[in-house]
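Just the one chain here, laid out as structure tokens, in the form predicted on its own.
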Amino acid sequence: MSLESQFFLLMKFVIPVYLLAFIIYAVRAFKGPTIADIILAVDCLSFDVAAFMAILAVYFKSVYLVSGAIILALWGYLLDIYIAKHLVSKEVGA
């Protein structure tokens, strides 16, 4: 069994799990009862999309997808920091 066929076999199991997670996160992001639930859902969604982009980068052998995944993960991290600062001190910025 070649490496490429093993990758396709793995993707058959990974893609449905990612799609289910995206749907659950989107529902939580739109209907979250609290701000913390919405932020957590958006955070998980951004990190899962970044991980999926990294997996696709390996498949397509593209460095552009990896750079996009890194930027998306950093954006999610910055979102967490700003929201945490806003919730603690009611201010956002430097």
The other form holds:
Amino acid sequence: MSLESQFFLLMKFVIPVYLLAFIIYAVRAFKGPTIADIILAVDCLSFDVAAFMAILAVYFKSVYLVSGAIILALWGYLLDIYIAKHLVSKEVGA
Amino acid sequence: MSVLFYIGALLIVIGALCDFFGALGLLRFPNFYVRLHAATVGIIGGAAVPLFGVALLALGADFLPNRYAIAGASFITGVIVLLASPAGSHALAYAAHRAKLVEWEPKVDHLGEVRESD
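Given the form predicted on its own above, what does the protein look like in the form predicted together with its partner chain?
Every chain and every other molecule in the complex is listed next, the one we just looked at coming first.
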């Protein structure tokens, strides 16, 4: 059994677990009682989509998916910092 | 080089399990401050660990074109997640405490008792 077919066999078990986790995060993001819960769920969702894109880059044998993952991770951090600044001081500022 | 492939596959499986349990905790835990714990399990265990796993797996996989580029970029993404996510969660918790967003009923509040007796 070659390494490639072993990898595709592994992905048959890993990808449904990731999709289930995305659905549960999305439920919390739609339900969340306060705005901090929504931001936390969207944050988890974006970091996990970044990890999932790195896995898909190996799955589809394409380099370009990983560059999107870096941007997505940085965007999640930026969302946290801006919302926290807005909640503390009621303005976003520079 | 297939040792690196198997170590990476193990890290990806650990990451998928941590991601699922973190998502369950984020759905089921009672308030925001407890949900931060589940979010840490879901981010560090569910995003940083499989990113390092993808880096090792791509280094060991000989069927992959451009494998050094995929390995390096996913390693950099793992380091970014490892540094950025605790800082963002800490800023969000501080902001939720300062803006008094979250209703919470602590079982034990030693600081409140000391302040009342003063």
